[in-house]
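Presented below, as structure tokens, is a lone chain in the form predicted alone.
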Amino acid sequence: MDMKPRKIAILGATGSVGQSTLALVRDLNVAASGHAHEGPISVEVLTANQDVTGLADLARGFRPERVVIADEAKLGDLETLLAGSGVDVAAGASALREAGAGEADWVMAAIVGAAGLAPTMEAVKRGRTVALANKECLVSAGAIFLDQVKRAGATLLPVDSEHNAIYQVFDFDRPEAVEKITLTASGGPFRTWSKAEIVHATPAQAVAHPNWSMGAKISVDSATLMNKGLELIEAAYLFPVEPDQIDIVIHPQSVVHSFVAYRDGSVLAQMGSPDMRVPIAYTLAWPDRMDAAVKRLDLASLGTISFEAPDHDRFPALGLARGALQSGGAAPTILNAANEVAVAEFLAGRMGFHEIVRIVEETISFMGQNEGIGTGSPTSLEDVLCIDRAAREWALKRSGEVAAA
């Protein structure tokens, strides 16, 4: 089947999801025309945070109309690298928002962290099809974000393998028939480690995910299982179920990406190799299907798949995230902001792995009890960003105190 023509923007092009998306685009276009920049998929905009060389390389290969580097200090370097290419170059937060608001009809929202909120919201406001790989849009601003999706008539397609799996097998026409949904988790690199061993985990060990190729921040989140906690909150916004209808199960092989259980006893699962190109291909071709050059799942070779309950004692981030979801209001926004700070401090070697969740928990407690800004529900994107900034400031201060102790 031929791929229908599509203009796309990739917010976060140099990250793992952005590069996987462009690998699919390259395959499609080369098959159609012999060139990465010609074919059914026209790349309009690419953005990156600081990776100037990587962004310039992608620009030369895909020839977008515009590239944006978030770090304004890198603008001169980007201009030099792309001099004479005909590609428009821009930098900074306002340019990122403009990238989301551009002419592309399909936008990959793959900027990691709260930095992806504003540009993704711009794409939503223009009624685009948004492939959502950024967790923070729903974790930090779920109700506000979804209200804008509805008002603008945008199409929201989840990219996370778990939510994408549920999306593929969820009966949206009869949601009352759904008994529960179950998110699967690999368990991360420390699944079999004791609590005492986990305390001494290093950044290098935490980013060594056993199944998936991901960026450092998401890999650490997978190691703490905070990633699954954030996905729990996302799922509560994406699917018409109650929080107590969302379960989590550890599945080390990462080939069953999630389940939907129905009230008649049926359980539907989506399966595939642990390759992000699979869910990305689903969103890129939606509502059709496309050929993707990914490894096919061979169940006979796999032999055995297994499941186990998560250990909340060794991985308290899961309970913390569920508590934030149940509390509502600003709690998920604070959870996410504090976690970003704590993970960054851990990766920089300034505090231990076990202190990540401690910082998040203390930030939620402090903001809720002592700061009016942390007690109410945000009603606008500006509110969310204000809460986010306040939580980051306190979490960074507390991280410094912990490191100095």
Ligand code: NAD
Second form
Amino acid sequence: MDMKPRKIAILGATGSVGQSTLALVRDLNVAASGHAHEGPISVEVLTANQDVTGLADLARGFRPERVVIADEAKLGDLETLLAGSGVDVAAGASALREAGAGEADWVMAAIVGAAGLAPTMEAVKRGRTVALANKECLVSAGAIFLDQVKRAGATLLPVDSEHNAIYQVFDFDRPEAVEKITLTASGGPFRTWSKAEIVHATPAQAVAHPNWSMGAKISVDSATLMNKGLELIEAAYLFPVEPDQIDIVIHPQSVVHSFVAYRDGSVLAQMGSPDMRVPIAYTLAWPDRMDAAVKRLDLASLGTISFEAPDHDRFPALGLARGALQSGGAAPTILNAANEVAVAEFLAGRMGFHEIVRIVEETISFMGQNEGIGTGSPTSLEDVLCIDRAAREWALKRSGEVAAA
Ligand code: NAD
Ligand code: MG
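Mind giving me the form predicted together with nicotinamide-adenine-dinucleotide (NAD), seeing as the form predicted alone was just shown?
The complete assembly is shown below, putting the previous chain first.
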């Protein structure tokens, strides 16, 4: 297993994608040296939001130079846990930004939500190789983010399984040869539920994804299909195709991760077990390939795979996201911010499942009718953050009214 040595940073190390990334690092290093902290991959920095115990455990295993906890109130706890370990400890928003601005040549952006935007941008500005799991970054700040990627000469590698699949089979030298791309969607836990049943879905039911084990927010997004809506916008930014060249198909087994259809009728797909270590390994070894101890796809035992059209009536998030993509301007930023708020309110038990998309729709429409609170096209990161803040405020207020009604 010949892996070129690299120094890495993981933003959001304690999360589902962060831990999958570290599982690959552990395998690579242990194969080379017998230790997780020694080998081709050295870890510069790991970050987390509030989970000091999880972060300290990772720090002891991987011995990074520094760990950063976003929540400043947890700094003392983290210092106590890592006393005498030789690992630097820092906390707060500016330390989080600096975590993206370090020496690492490969940065995993695996914070959930627009909270990951500022530190990820720092890595982009320094021209690093950025493995992007944090799709909300692109949805919220797409044009500005990509402009910075271009100016800084950064390498952006998509980690989201669908986009990683397309990245692997898209002919970037001949984009005009591509007719369309098709994102696959599992359909989530409510794929076969009626509209009336979906109304009463609980947080526990919404986070129980049939194929993937993921963080709570993306699990709820998968249940509303907003995740696929966010991915539609993500794909429109990542690949040189028009919005009407991006299709979505439901594929409950989640083994075909997406398709690229060419003008001559050929359709190329990337397949694999539903395990995020596959796309993460692709980005970690890129442009080479590495060994990854993931379950091999066994087609004969899989037997049948199936596809169906998405139902826009039961899952209105898809249409809403497509509308936001077509409107452009601030709409995707507002969609993402309102969705983050509504999902959090649902997970906290304060609002019904079906109200998530309603809040997003009402926030987009309210902000669209009220010029001046940030509805113009954002032209800087500050603009994006300002629109994001205004949308969050309104969505939270509206969620309160809906919950009280
Ligand atoms: P998660 O909730 O498991 O982990 C999120 C990580 O971000 C944690 O380390 C957490 O501490 C940190 N974090 C959360 N809020 C933060 C804040 N305000 N400031 C700083 N750090 C914060 O989420 P996940 O499932 O690993 O997903 C991470 C990102 O990857 C998301 O954008 C998600 O859409 C994307 N993604 C995840 C998967 C998956 O299989 N989990 C697949 C594709 C894409
Ligand atoms: Mg995905």
